[in-house]
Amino acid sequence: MNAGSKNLDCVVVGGGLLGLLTARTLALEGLAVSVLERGSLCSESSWAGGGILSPLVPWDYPGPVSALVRWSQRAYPRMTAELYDTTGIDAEWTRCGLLMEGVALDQRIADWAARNACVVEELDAQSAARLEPALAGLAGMAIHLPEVAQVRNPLLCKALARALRMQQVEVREQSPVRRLLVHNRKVTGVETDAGKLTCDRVVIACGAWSPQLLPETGKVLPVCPVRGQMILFQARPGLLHHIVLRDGYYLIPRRDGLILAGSTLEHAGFCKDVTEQARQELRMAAFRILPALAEYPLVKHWAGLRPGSPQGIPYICEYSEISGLYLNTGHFRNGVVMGPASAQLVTDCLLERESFTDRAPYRL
């Protein structure tokens, strides 16, 4: 039985940001695009992040991610906007700003900035204060990158799969892919229970759970699940304005009042649970970075399983030993905010052409 209703292109298996956004981009091409995803939409890594369009420590990382960081970067004003007048739903990008507690400008950051065209102002105590009254007092000096912003993850999410269901891509929740169909070393298609879809092409985009899907050739992805977990209060609107990182911790403010506390980084493998160890050290971090949280309710505690890889540079290429199947995961961290890049360097990988960097550090 073939189960698909129309000759595809591609299929993406995996709904979550990467796939719908790689899905997005095929089809603006003009390609057969259908999505399938084993669960609910966008419902791991994707949903429980905290949607800051900028790694916490962006000169911490290697070029490459560098390089997907700053397209996006430019891309998401346009794309939410996008989104937006075609769905009805607002993503809520908002440029809020990012503070870096404890931290002084030093010549590997002002390097970082001239390489990447960053605004970077370094604040003392007093001017850091002004910025955010209600922070804890520093005793150091701050530093603050004005142009970062945030989007609503799972709004965006929403907003994503209700675009592709009105430009007719199929989108298939509760789809597990049970094995791709290769013959001679060459991607025919997909099996499902609900039987085979065949296409030319497919796209690997199920972050932590990518590897158990490649055939064995004895090529090893080394994508693994690193679980986070995050807690979330209800505040009032505008007690807190920028993104705050202080001592490895972040807060990050919504425009509802709601905060976001962020996060552990553990190897615990494909384990989603919460953990009350977990829950009391993220509040007391939280209290720490902004003492008036202790006056609010915790509303929420959630953990997710991030797709670790090392340095952090997601895999986006095609698999070398199998002709038509294609990768778009490993992005650890920062599939957010190198979401929309990602999918542009994959998509100009599966039409054979020149993208908007060298893709050669993203291979496998």
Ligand SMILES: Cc1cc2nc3c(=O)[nH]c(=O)nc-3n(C[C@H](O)[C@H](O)[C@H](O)COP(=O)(O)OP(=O)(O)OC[C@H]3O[C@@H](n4cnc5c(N)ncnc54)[C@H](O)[C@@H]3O)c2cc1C
Second form
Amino acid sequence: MNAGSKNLDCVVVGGGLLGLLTARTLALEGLAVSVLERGSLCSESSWAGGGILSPLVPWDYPGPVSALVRWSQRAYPRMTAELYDTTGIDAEWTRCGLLMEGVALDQRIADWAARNACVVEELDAQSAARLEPALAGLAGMAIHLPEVAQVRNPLLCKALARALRMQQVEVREQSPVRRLLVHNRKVTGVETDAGKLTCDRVVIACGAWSPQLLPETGKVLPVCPVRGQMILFQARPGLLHHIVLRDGYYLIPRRDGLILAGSTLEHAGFCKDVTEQARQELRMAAFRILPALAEYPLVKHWAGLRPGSPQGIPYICEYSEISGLYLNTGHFRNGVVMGPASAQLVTDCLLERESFTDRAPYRL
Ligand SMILES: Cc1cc2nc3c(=O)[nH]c(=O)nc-3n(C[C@H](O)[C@H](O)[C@H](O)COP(=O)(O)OP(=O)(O)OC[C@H]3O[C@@H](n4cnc5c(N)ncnc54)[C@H](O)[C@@H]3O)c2cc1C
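Let's see the other form, the form predicted together with this ligand, since the form predicted on its own is already up.
Following is the full complex, with the preceding chain placed first.
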């Protein structure tokens, strides 16, 4: 490839959800975009995630996370419907609700709900049992967030990839970017194994690996891998309807009866191995929530590396030391739900225009 022959407006490095969503938003603005992915599209954190379209305990997160979450939550139904229409791939956006066991409604939660215009219902044990009869007996109160939805993130990735190709966006797999090309503190392109690609704007969306492309002497990007393990049960449709959270563990029911149980939070560097200890921990937690799961086979166990950042606030900004270089990374536990808003923000930043929210909190 002499990639330099094509004059691109922008190269997006990283073909996870953040890279694909960014490329889609840029292309919809009329930019010529290329996505370069070192392996297969969405084979890292974006595949491994659960697809819950809300932080697990949303009132524990700072305002800048809530702002991206709310924007994306509103965007998801339309975006997934458009993707279905254009690609025929259904990302299974489903408003299933989130049930949090052992939590009572207090003033902090009520304030958060009012600030973010979210519906929060407090349920006693009997009402919670009416909603989800198969759950283990509840002691105490529960909180129900009926508006919370989920997507099937691997299907969302597939739909995005197909839509991009239909939009004539170049999406290259097995194309690691080895380094950035910079001249006079301005980005001029990227170097891949197949040659150089010339462009004057680059977005880094490499998840946990994002710091590796930045100059060693430049500003440090505090993004690091945080391993999350999950297990999957082949249950039956209708056994569980809501996402359920108890004691930090959660279950996510898919339409076809699969139930995901997650997840661990581990600092193990770039190691993606699964462990027997985590498998047992997640199994036992799943059975405590939904005893009937013990009757169904555990069919898969995997790990992914979240792009961890302090407080979970992503970096969505121009890298101040190199003009034309942008970041969209560090989404930690909430990259699926913050994805569409983050793509919009980085696009606004690149096009030097106002955004739906103040961009200052997302600067490096
Ligand atoms: C167990 C688990 C559960 C989760 N559950 C949820 C959830 O329910 N809801 C939610 O919102 N979020 C969830 N997340 C978090 C979410 O998955 C991530 O925040 C999000 O997927 C990050 O996307 P990304 O595109 O930034 O990173 P990734 O998906 O990791 O993609 C980065 C890509 O960049 C590529 N890359 C790296 N270096 C280079 C290079 N030099 N050249 C080219 N390509 C490169 C990688 O190969 C990779 O494909 C979960 C994560 C895990 C692990």
